[in-house]
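In the form predicted alone, a lone chain appears below as structure tokens.
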Amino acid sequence: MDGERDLVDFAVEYARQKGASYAEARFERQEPEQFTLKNGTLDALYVGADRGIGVRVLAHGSLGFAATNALTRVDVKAIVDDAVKIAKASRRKTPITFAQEEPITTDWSVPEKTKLADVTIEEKIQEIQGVDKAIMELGFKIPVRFFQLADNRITKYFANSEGSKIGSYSPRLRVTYFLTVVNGADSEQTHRDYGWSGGWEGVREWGLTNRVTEEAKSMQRSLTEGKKSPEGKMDIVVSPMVSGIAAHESCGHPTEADRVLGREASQAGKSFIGPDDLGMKVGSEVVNVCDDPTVEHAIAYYVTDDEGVRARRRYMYKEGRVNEFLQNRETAAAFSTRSNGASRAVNYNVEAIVRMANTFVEPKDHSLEELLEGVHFGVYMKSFMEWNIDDKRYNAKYAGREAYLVENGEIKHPVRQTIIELTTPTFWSAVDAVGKDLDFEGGFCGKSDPSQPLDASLGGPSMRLRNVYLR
């Protein structure tokens, strides 16, 4: 990609040579591959090839943004004047600064055991068909099997005014699959993501046929077996799942630094939580979320962000209180600190904004019996099926997909429809022991208008919390 290397290069010099007092480039290269399974047929394929360059530049104390598909100098050369013309014509009452950053020059990337280039889609197709068949032997009555397998290979290379050299490559594969199991006039539905970042080893990695069986034995007895789950104050243990649902919507959403300053309110929502709010206590002493882009295999892994930041754990709610915002260069300068890396774009001709990436409870040391072991009487929620929040990330209702009743510590009979209802605070505060049984899904993160749905992780171990309001 030397080329496209030279023409990043070209244009962040003649930003320079045009007084952007700051400017970047970031040619991104996009192959993805995916296709829909629908009750056993291939319903959708979509093979694509998307690359071009964007380019964002500070001038007059205010950004522009113009990016181009058309690899020449001289398309590039257009589309940096465009960048420094909308920059001089904003005329900002509030010059934009950013933050201090060193610069920096490397290239790094995710290892693919079985490279996702040499997997041929029928391949892929097959691997699907073979879940699809497993599910169909276990003998019940499943009228829709959806299944999803996406991959895209992202190669990118970014550089600024700064210094900054960076080149990267990112393979990434994800499976989403819904299926609804029908007894007599009932049924059941649900919903699972999992995304991986390497290889086709992903799927041998993810177990993906054992997981998918089992969910749909656990449907099956959920319909045969199940009952009405009990209301009332009560203490429930949650899943991963839950676990990852709640960090990434309650915690991670409303601490993003956009958010929190009102930029996002109009779009993507506002946040519960203030500007002079760091310190403020919404959980227990046990209750850590972190958001960390630098975990292994995680679908939303990165080294550098998309402004050339290294990216580290981010500790959003440490022992209860809230520690620290999700940050990009702007925001950073705007609560006077360092950026965190959270900047992301969803391609090349979007700007960067501030973003989740692999969103998780940190874990602790507590077996799920141990959780267990501590409930007179309550509930076991394994899965969720649906859940809401408001726009302030405050009031928020988890209905439970899988669960069970538990009786003096012991695992009893499944029970249907179990709801969490209740604000941040009280969800957080209500935990009082975090499990080591740390696991991950996937999903995608929501924001701005128009969306710009990026990949992301949902993750952390099983929780107990105490005494919460079930109905």
Contents of the next structure:
Amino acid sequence: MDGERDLVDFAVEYARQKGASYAEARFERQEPEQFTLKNGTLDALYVGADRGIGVRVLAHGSLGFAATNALTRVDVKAIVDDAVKIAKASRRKTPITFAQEEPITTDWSVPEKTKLADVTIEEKIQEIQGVDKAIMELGFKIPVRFFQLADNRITKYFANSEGSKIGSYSPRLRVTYFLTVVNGADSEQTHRDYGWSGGWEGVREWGLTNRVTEEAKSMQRSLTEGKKSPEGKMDIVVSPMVSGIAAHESCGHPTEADRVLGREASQAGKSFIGPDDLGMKVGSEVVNVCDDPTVEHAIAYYVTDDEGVRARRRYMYKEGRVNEFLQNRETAAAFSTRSNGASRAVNYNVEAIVRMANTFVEPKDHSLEELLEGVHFGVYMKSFMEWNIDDKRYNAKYAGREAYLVENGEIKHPVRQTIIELTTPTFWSAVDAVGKDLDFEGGFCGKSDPSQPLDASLGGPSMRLRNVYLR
Amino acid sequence: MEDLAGRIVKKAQQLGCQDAVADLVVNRAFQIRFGRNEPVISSRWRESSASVFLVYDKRVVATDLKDLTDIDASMDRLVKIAKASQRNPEYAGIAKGPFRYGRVRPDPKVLALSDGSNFVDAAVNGAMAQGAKECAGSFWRYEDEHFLATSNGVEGHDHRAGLYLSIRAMVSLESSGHGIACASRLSQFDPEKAGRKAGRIAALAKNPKGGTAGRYTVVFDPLIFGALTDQVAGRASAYSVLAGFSPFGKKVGKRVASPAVTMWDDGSQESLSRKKFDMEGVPTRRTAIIQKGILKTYLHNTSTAKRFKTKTTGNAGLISPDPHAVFVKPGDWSRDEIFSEVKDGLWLTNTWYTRYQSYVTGDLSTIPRDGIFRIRKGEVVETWKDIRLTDNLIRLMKNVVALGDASEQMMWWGEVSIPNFVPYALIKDVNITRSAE
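Can you give me the structure for the form predicted together with its partner chain, which would complement the form predicted alone we have just seen?
Full assembly next; the chain just shown is listed first.
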């Protein structure tokens, strides 16, 4: 892609000539392939061929961004002219500055044991049809079986006016499935998502057939044996899936620095955590929640972010207190700190903003059995279907899909629609023990305008919460 | 550029495809995002792409091509992939053209705009004049030009443009309001009014207290009612029904809303998503979704229509049918009359994060944001916070008691995905929950 690299380097140099105090350009090629298998039939195959260049400049203290998919010098020159012109024309009174960073020159890539490009579409379809066949052989009534397999190969080249020049290659794989199991007039629905950075070997790592058949069995059992979930204050043990959504929604989002500063207020909202709230207590001392782009094979793996800053683990909640915000260079300057490499864009044609990557509750040392042993009467929630949280990330709801009554440390019959509807501090303050069974699910994280649905991992171990209200 | 869509289709046919669609899109949008009362970034796009749908021996493949410099190679690759794919026995073809389209052109004054700073200033000033302290949002000038060709004789050209502004005004973190301005014509674009509305709600929402769970009669502002009707229209897509993402399965001809509710989809009417034709080239038109509370049809493309033994409604997207723009027939209640009807209830102004426990039953929850008000005898008596609407989509629509006499065009990030022309709505017996301590 030397031609594209030349264009990116040219864009940065030309932007400086046009008067930008800072300039960066990002070439990105995405080669997505995705299909839907609906009730055993291939619905449609989508094969993308996406590439282009985006340029962001700082001029007269304002940001301008422009993008094109026409890869000629004339077209790139035109978007640089656009970006500089609109930045200079901006009526901003408070100049934007960027936190200092050392330039990086590197090329990194995610290894693929079996290259995604070498796996035929036939093989991919057959893999998912095998999973579909396995759940049909269970003999349950499953009128809607919806599987989506998506892979993407993302090639980037980033350069900025401070001397960074970074090439990267990220192969990604994701499966999403959705089942409806029916028993008489009653039904259960589930939606699960798994992601992987790497090659086709990710499909084996997921153990998809086993996961999906176990899920279908649990749905059937819920329908035939499930009882009303108990209400009132009691203990609850939650699975990695529930820990993961709480880590993402009730820790990751409220610690995004741009949200804290109000840049996202009109869309994804603000945060109950204010700019001066580092150190504020939000949970018990056993709660550590972090975000780490360098978790190998997690779908949001990266070495450098889309501002050319090296990625690292960041602890947003440490020992139950707000410890660190997720920062890009713009927000870091506003906080008089350094970026922690959290800037990402969904594609070349949008600005990079503060984003989570792989967000999880840090595991400790309890086994699941040990967590359950301490429960006299309560619920073990393994998965959820409905969830949401308010725009300040304070009031969350996680509605159980697969859950069981726990009595004297033993798992009993399934219970249906266990509802956790708690504030963020109430949830994290109730955690008294954290397990060691760290697991991740895939997800899309929504933010920004234009909307940037971005690959994310949500994870954690099982956790025990004491004396919380369930309904 | 104009004949590229035709060239793509011709190449697909030469390669043995039975059906092919190419929609060449030239995008010239620009945007100003603002936060804390000033611009945070200005963006501009110069992009051309081709959305392509092709069918080889019932093997269906779709793509969005960004590299338009070597169409032949791209098409060779696509057809090769299609051949290695599998047949879709449910695929039933695309619409047969040619069709005739109306002469609709975008407002030249919208096309001539090169900056939106004045609109941002007007909206922010409007909000601040009402008492807001901090505003955030975005201004868009959309412009895209479509050149469509299909293997069934369709050739179409459509130039679309519009103006949009979304503003959230805040007095504090928990006292906020939201306003929307949408127009296809410059003369109808009123960002200051959107700012005033956001600022007025924010100022009224001062010092909220935690709400109380229960069942309430609720006044839905157009923005949050639009979030509900957007759900209805999306779930009325035949694809949603077939994929298990809808509570409307087997409900055509049955009651799914109160007799007060009549709503339709219409891509041909003036709106931010006005379009002459769908992705198969079928002219857009008015399609009744709900007539006096009865579900009239799902939204179809040619394939799903055949499956349901009916005709396409002109809602084809690249793969699945989707609504274009939703129109709710206004009622005959003035805004004041709707509020006066509430002896003891709530007024909700916006929501987000709508999620389902079960799509087939329609059980959902959504979280009201911005101004949440307690109403007694038609008057605002308290401001609330921290509540959740936990109910069922069909139950909510069946409980519509009254609709306002004027509709507004609403579209908003996340919750109102397409233009929804909606009035104020009064809905009884709405279930409200809240976080436990």
